[in-house]
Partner chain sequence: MPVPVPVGVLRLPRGPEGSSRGFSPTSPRFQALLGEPAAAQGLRAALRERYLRGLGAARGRPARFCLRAGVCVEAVFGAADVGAVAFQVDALRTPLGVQAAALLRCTDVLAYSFLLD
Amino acid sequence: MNDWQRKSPLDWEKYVNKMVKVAAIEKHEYEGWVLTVDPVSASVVLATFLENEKVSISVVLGHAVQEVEILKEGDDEMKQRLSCIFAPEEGKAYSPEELEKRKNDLKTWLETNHIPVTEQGESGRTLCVVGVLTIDPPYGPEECSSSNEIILSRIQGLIQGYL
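Please write out the structure of this chain alone, matching the form predicted on its own.
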């Protein structure tokens, strides 16, 4: 176990949102902004901003890290950019009325196609299909979840076609 792996999560937290240079085994060096450090493996997740707003993500495995040097502090704008990397795309914000209409339209369409669907949850916001798949607002294919991969795939395909 190396010195980097012996650090605690509180020690690693000091590197988050900072530009660093990571020296790894076999004389490899990596530079980037630290998104996070995995508390179990001590692996460092680095983000590098490329042209046209693309982002490259690198993971340096904890056992390979020999030294981490802070090159630059992240300002508030950089912290905001880093925090949005894995956030879902900013889609259209729906009003409660629009969400209710989307839910009712999808429920009606599913029932028309002989697919049993119920509403669940205290506010009835989640649709439950055949008792094994749920659809959360805003009721698109990405909001479907089920442990049954076949049903998940088929319902997502149907909803994609419906939309």
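Note that the structure is a prediction, hence the values are computed from the model and not measured. Rigid core here is just the name for the largest C-alpha set that superposes within 1.5 Å across the two forms. Numbering follows the first chain given and starts at 1. First, how it differs from the form predicted together with the partner chain.
Relative to the superposed rigid core, the position of the CA of residue 150 differs between these two forms by 2 Å or more. Once the rigid core is used as the reference frame, the Cα position of residue 63 differs between these two forms by less than 2 Å.
In the core-superposed comparison between these two forms, the C-alpha atom of residue 28 has shifted by less than 2 angstroms.
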Given for the second form:
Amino acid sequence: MNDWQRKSPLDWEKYVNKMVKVAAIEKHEYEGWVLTVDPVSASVVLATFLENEKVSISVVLGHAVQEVEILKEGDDEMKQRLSCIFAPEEGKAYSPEELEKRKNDLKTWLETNHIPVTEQGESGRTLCVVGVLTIDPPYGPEECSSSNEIILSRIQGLIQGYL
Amino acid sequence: MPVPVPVGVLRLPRGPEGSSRGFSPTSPRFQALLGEPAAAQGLRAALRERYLRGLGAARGRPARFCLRAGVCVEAVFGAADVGAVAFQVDALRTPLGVQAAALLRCTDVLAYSFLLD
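Structure of the form predicted together with the partner chain, please, following the form predicted on its own?
Now the complete complex, all chains and molecules, led by this one.
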């Protein structure tokens, strides 16, 4: 493990939204705006804005990083631009009645398939499946969360087939 | 009341780390889980979330991987694993031909890049 990989998230965060030059092993050099540093591998994710409105993303793996030099600070406009690059897409907006109906339809369908499901959270908006998986509005496969990967993929597959 | 039908459990083989947790218990990440100040944990989570979204954005896109000794290969980005051990790619272009699917070890990869629209 090298010095860069040994840094803490507090250190890595100082490089985010800055224009940097990354010196890597075998004399490689990379320049770009830091989008993030992966805490697991210490990989540096850089963005370079090209002339044709496209963005080039380069990821330098943590084990290959020798030195990171800050060249420039990003202003608010750049920070905004960088945060939008990987932003999740906006979903379709449902009304409260539509959401309630979707929730009840899904709950009924799960119960018909002998899958234990309860409602929890404020005004029962979250469905809790088998006690380990939760489904938030609007109750699609993407809104399922669980710490158990196997149950997560099974239930996601079921909901995908149902919708 | 109907008796719930038990869900079959799939027993997966042990992962490359041998502990089959998907990550090493001695890694800084796991050590941090045991006792890290809340502020650092929040930062760790935010940094990781951005990185994972980046991986999601890379899926299915043509990418260029820079390996050791000046070797560069082109492939379509598939996936990365939890412990940063390997990358899965499709249509890997090698001097011997195109491999439909392949694994690139993270220790062999120095950097990779792809274009976003």
